[in-house]
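In structure tokens, the next block holds one chain alone, the form predicted alone.
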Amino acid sequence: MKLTIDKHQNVTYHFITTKQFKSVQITLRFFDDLDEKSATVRHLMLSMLKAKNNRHKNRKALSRRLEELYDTSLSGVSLKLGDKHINQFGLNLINPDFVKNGRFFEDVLEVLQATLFDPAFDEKTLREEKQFLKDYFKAEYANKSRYAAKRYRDQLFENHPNRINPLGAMEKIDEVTMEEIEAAYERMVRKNPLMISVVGDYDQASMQERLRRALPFETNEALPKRFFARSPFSEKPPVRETMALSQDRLFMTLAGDIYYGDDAYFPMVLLAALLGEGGDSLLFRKVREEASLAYYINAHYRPFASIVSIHSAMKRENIDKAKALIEETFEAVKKGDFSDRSLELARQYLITSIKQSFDSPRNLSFIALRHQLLSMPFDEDYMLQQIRDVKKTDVVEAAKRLRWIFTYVLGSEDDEKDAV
């Protein structure tokens, strides 16, 4: 495997090369701000640019199309990444050594630069995004779980760029206007910074240039160098809030200040791992297996925001011991009092979710950005080696920079007048 990076008319290119994979994956991603109106914006936008363009006059053309290039697929997705947001294009296809039709790699592109170059607005298309956008919010109110998160996250990131959802806001859906869709295309087609990776097994001069031909972008701004909103957490009073649940939803949030790529970054992906990744991680065997008190429970690290968010469902008469069992089980994290087994579990956790990273196109190109964003080196074998090299001593000097700073709680209906 080999990654080579290029730049060409102020674009970023990514090409990398493995005969891992019988397909080839070329992603598209734009980058700008962050923030609410923008956000919605911007997904409309790529919303409607992939649901039909000139060349293929509506949704079942395009549709067909695709599987006429050996049900090739075409992906649109709006991301954030730290305080930016990202309109991601993505192309998957067999690879063309295996087609006998010599244009078939030109038709996918013509596709994809139809798709960017030769958009087809129109105010009928826009109510339909509009619609299918409300619908995802209105299904987010439905599914429990989600919900939940939202509103954790509403409470815990307010007035911080983490809160925004890259999808926007449902209070902003109405407010956007075919001129405000229109400048936010010809904002991402000519100005936007742009990454364009390729993964697959082909011939790396040859690709460039069909590339360089088809999707001849230009660029004035230069790829972002900052992406983490660096402002510490106040601890904030927790929260109850009610609905129809048959199980409640419990939040709780460590936070400190260790971000992606720090020093402790690889001890505190570890520490995470340790405390609630997986079946054997500490959170899940205590508090699930041995007390009985969860349906579920796991930790995740978020290294652009530096905190740690335990999220947990049980019934209404558990929060209580949950919160001290999991507020316990940290506390004897930051002493050290926990089994060599139990690190090495989490240990061998990680290494085969980084293995399997690496068995992904789609994950690929993910740490190529992150190479080229955040300095990560795009290496197998430094990430293994970073994590099989953190020491137990270095994950309880992480756990130790960590504090408790708010708890969520969305409860049942007739649980109103408990406290958290």
Second form
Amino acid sequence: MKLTIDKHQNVTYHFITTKQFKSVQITLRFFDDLDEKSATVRHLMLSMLKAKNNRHKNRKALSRRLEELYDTSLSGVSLKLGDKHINQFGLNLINPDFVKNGRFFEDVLEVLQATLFDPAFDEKTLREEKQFLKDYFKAEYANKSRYAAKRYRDQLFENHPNRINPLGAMEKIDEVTMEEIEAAYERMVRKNPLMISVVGDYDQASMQERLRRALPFETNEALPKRFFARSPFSEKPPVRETMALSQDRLFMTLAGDIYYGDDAYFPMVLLAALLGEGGDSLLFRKVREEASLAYYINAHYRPFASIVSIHSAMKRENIDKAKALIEETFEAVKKGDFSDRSLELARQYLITSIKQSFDSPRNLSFIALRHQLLSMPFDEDYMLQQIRDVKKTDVVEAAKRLRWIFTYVLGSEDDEKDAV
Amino acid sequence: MKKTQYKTFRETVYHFQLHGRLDVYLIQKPDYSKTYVTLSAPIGSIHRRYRDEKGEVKEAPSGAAHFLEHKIFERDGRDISEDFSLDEAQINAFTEHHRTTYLFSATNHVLQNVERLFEAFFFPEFTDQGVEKEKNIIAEELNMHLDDPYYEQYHTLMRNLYHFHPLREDILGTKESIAAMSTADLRAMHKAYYQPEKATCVVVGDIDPYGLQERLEQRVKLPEKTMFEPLSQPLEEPAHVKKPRESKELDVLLPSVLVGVKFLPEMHMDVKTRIRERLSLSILMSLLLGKSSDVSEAMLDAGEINDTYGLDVAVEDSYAHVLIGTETEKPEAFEASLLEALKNFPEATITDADFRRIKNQLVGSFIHGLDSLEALAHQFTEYIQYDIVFYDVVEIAQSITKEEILSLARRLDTSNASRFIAKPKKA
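Now show me the form predicted together with the partner chain; what you just gave was the form predicted alone.
What follows is the entire complex, opening with the chain shown before.
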């Protein structure tokens, strides 16, 4: 496996060549600042681009063309990285060597070219995409775990860039005009910093030449240097909201001052794994396996906000017991009161996950992005060594820099259906 | 050891029978860091009956297959997942309607982890205390699903499509059946269904096949043959549905509709024919109702579907159905358009070009699937139970004729359809 970085007209190309895969994945990422209104506009614009274009006049025509091209998939998703918004387009095609038609790769590139350079923006498609986006936000309510996570984030990240959904906001959808869509499109293709990655088994020189020809970006700005601001969190009073539920959803939050790339970054990663990643973590053992209080419990470190969120679900009458167990477990970690075996299990969990991440085209593309933008080497051995070098005392010191700041419960109402 | 090369796809599959009893397949994947291993037993939520060593027919509580799945990795009151983790393997398991699969992905010590998986699978140690403790955990898993309106939608539709079929039951069981589960039930179900002759192991990764075989032959013990026997449910499922329509107010903001069309697979149909029928039905549904179809375009233009619109085809030994669903403000109009499209399917609209296009799509989708070790292992297991190697499926699909598709379309009977609408609660 080899990563080659190339820059052409300010566009950064990552060529990752490997014989592992039978598909080739091309990813384009356009970066911009993140705010609620522009996220909504950019997401709608991206959705319109992947719906149809002037060469494939409607959704059906585009879908049929992609089916014809051996199930090539054209995806468009809105993401965020720290306080940046990313419009990401993906093209996943089978390796052209499988196809007898020598024009196959050119045909696929034509679809990408039409998507990006020959848009067919019209009111009907805008109306449809607005409706889809509204429906998406409404559906968040139906899935109670997702809804609880959203309510938790809304309150925890009030006035913080992390609050912004890269898909935008429900209340901004109706305001979006066709002029804004067109302006956002122009800005994206002409100004937005752009990174293109290609993962698969191909000839790099030929790929480089074909992509430059098919995608003539000329005036895009250079990639941003800064991706997040250090904005500390203050303590908030706990919140309990209610609705008709069989099970309460519990979120507990630790905040600190260790951000992505800091000296204590890897100890924090190991600390989160020790607490609640995987079936051997301390919280899984204590809350699920020993106390039988919950089906799942996990801890998640957000390195751009320096937050560790702990999430679980259980009967209402067990919430206090679970909270006490979680707090007790964390206090023990702060005192170094956990076994070497537990730490080794967390370390092995991360080592296995890092190694596995190099087997996925999507992850490889992201690892290359991280290498470029966040100075994390594109090197499995480097990451493994960082994890191996973390000592128990480093984990304890990282834990001491965290404090409880917020607890959120989406709970069942009184006299609601009895939980099991 | 049998070695088969699939040159078109540049893949190699090895097969051997461990101790002449258990089929092990290795799909070689050069350059991958991880190895993905599955070990499956033909027991799912639809299986509850067995014959014990005295020849008596018994039935375990509903949810037994799933409960077993929770307890297989326990030994001496300890969860052995730790042993896998320390050897760079992450384990998991899942229960479907017709199968239970245990799996791990490992980046080191693969052979040791395979041995460990066999040991756990064939020689679990159930304790009363462990079973009792697990009841609360499974009850919380069920509670999590009970808060999901789409889960309720799916299960209600199954109960409305089928009169007697055990598909009507939740994979997890019920609050009552979970509480009633005993260690004896689990032991008996394990004896009946976890037999080497009926299990399948699939290894996908960069592994030496001969080293794998040698190690397993030397180190893995298989259980002795047992008098316990799995029994299928006696079924007299009628062709018509139990209840054609149901609506219910659930905690959603947007109505959601799910339509099921039931087929009865012809009994005693040979497995090859069944697979052909499954593939034909998938092709038919893609052509007729897929996202690139005229029908889907018309429904989108009429505001009857949104981008959640999708369909799923299931054809198994004892059941077959198509499910089509969407979130929509116009659930009744969606149902009417859909049933009309199925009923008055204009055969002339399917052209040879459409047919070629869908076949291209099938080939592409197959090749894409080879990059996911997980998907490959599961698909391989799915087909090998019918003695079909997954790599031959594309050829079978390619040989399906337009006439076969059209004749299948003529068998679609919309009077065997049921629909469920989840409606928002009134303010």
